[in-house]
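Take a look at this single chain, the form predicted on its own, given in structure tokens.
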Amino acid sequence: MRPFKSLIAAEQLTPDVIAQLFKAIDQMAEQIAEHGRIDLLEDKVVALLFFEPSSRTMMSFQSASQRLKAGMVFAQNASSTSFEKGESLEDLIRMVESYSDIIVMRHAMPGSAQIAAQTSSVPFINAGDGGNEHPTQALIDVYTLNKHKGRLSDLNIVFGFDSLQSRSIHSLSRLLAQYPNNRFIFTGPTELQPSKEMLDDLQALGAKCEVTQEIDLRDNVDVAYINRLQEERFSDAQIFEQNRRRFRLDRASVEGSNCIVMDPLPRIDEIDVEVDDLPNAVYFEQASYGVPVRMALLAMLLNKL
């Protein structure tokens, strides 16, 4: 039985839901390896609405749908839809729900996922709503963490370098705050530190939070979760240009540490390519989990698990 109709925010992914999904993700990965495709959703149609640029999220949802043998309807960028003519988000969702059994949407406006989910009569998945949240990425991230660390609690995690605007950092930290004894160290430019509201929320859930500009990954750090500066969200381009190469991981800062290095990608300037061949670097493996993770989520929300 599905635990909720629609996935809007990472806080919905409680430890019980995560445990259920991990089993399903493992099963989906096995099915891909053995059969390539399965007919679990052959009677369903998935609507993919991507009004903001995407590669990994968009293509992995496409692949997940195809591997489950679902039909698909697709819209990419607002100019390909009646948004261009002034149609409201609510009206668009009311139309798309009549074409599909589940809607996946990425939109530039924070809060758009909540509006769409409240409007839709079919299940809805938030694939990113501006700088707000990205819960399916958080699910990929915790699956990766569990694979490499064997736990989701008692972790020291460095988040960099744009905790103010990175929806991936927002969602992952909110999800992991539900597990005991996690410590979050946020690092990056002063202008891009996490908001007080975010820190208060995380600490209210029990996470220990620090903000610093100096980090040493050899100092009892389990995970370095690094995300690019969110260029498209800067109101002042000068702040982006001043900081885009100032904060980055290089080989010397990673080599010899016991932490794993994660990145939701795309990589721009935040991690030097020389880090790629270190055993710490798991970001490409992390991205590869996108298909079985999203297969499991689609199946769960369509009551096929």
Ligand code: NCD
Second form
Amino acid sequence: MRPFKSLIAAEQLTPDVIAQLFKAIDQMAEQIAEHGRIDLLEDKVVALLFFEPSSRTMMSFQSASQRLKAGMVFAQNASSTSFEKGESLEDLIRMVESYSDIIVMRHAMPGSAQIAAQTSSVPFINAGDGGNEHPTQALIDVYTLNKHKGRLSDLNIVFGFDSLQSRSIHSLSRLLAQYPNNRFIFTGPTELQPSKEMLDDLQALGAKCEVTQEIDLRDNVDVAYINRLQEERFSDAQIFEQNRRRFRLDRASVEGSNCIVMDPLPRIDEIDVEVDDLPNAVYFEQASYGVPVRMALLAMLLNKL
Ligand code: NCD
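In place of the form predicted on its own, output the structure of the form predicted together with N-carbamoyl-L-aspartate.
The next block holds the full complex; its first chain is the one shown before.
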């Protein structure tokens, strides 16, 4: 039985659910290597609604659906749908649920995933709701992290450089706070550090949290999780311009450390390309897990695991 009908937030990805999903992801990766495509969802249709820009998330959901032989229906931006005419999200979902067996949606409004999941009679997956959450990315991230470090507890993790607005950082820190003895070190411009609410929430779950401007990756750091400044979410464009190159991971700061460097991508200014060929850099590998991860999630929510 699936643990929940819809995936809205990373808090639903408890250690038990993660353990179940990791097995399924490994199996999906094996199936891809052996057969390319499998028949698991040949009787299903996946709706992909992407009302904000996306490359990796959209294409890996497409690829995952293709590899499971599901059919697909798409809506790719708000201006090509009836949103432009003023249709509500609820009405849109009521229509799409009759065209599909599961709905995947990215939407600019924080909280839109909750509304859509409540409205939908079919399972729903949040592929990013504004600056709020991105739980499927968090699943990719912990899968990658576990491959490299062999554990999801007892970790020192640096998060940068826009913890205030990065939905990937929100979801990953929330997920990892459920595991024991994790320490989070948030770094970046003062204006872009996590909100008090976020820090309280993580600390209440047992994670140790620090906020700093100075980091040394050789100082016992296991993971540097770096995400670009979220340009499209700044209310003041000047704050973005002032800070976009102030924090940047370069080769000298990474070389010789035991720390893996992760990034949900796209990479803009936050990591120098010279970091790419260091063994620490795992961000392109991380992106490659998007397909088996999303295959496992689609299969789980459609009761096929
Ligand atoms: C992230 C997102 O959309 O939030 N990208 C992704 O899904 N891989 C990160 C980002 O856009 O900065």
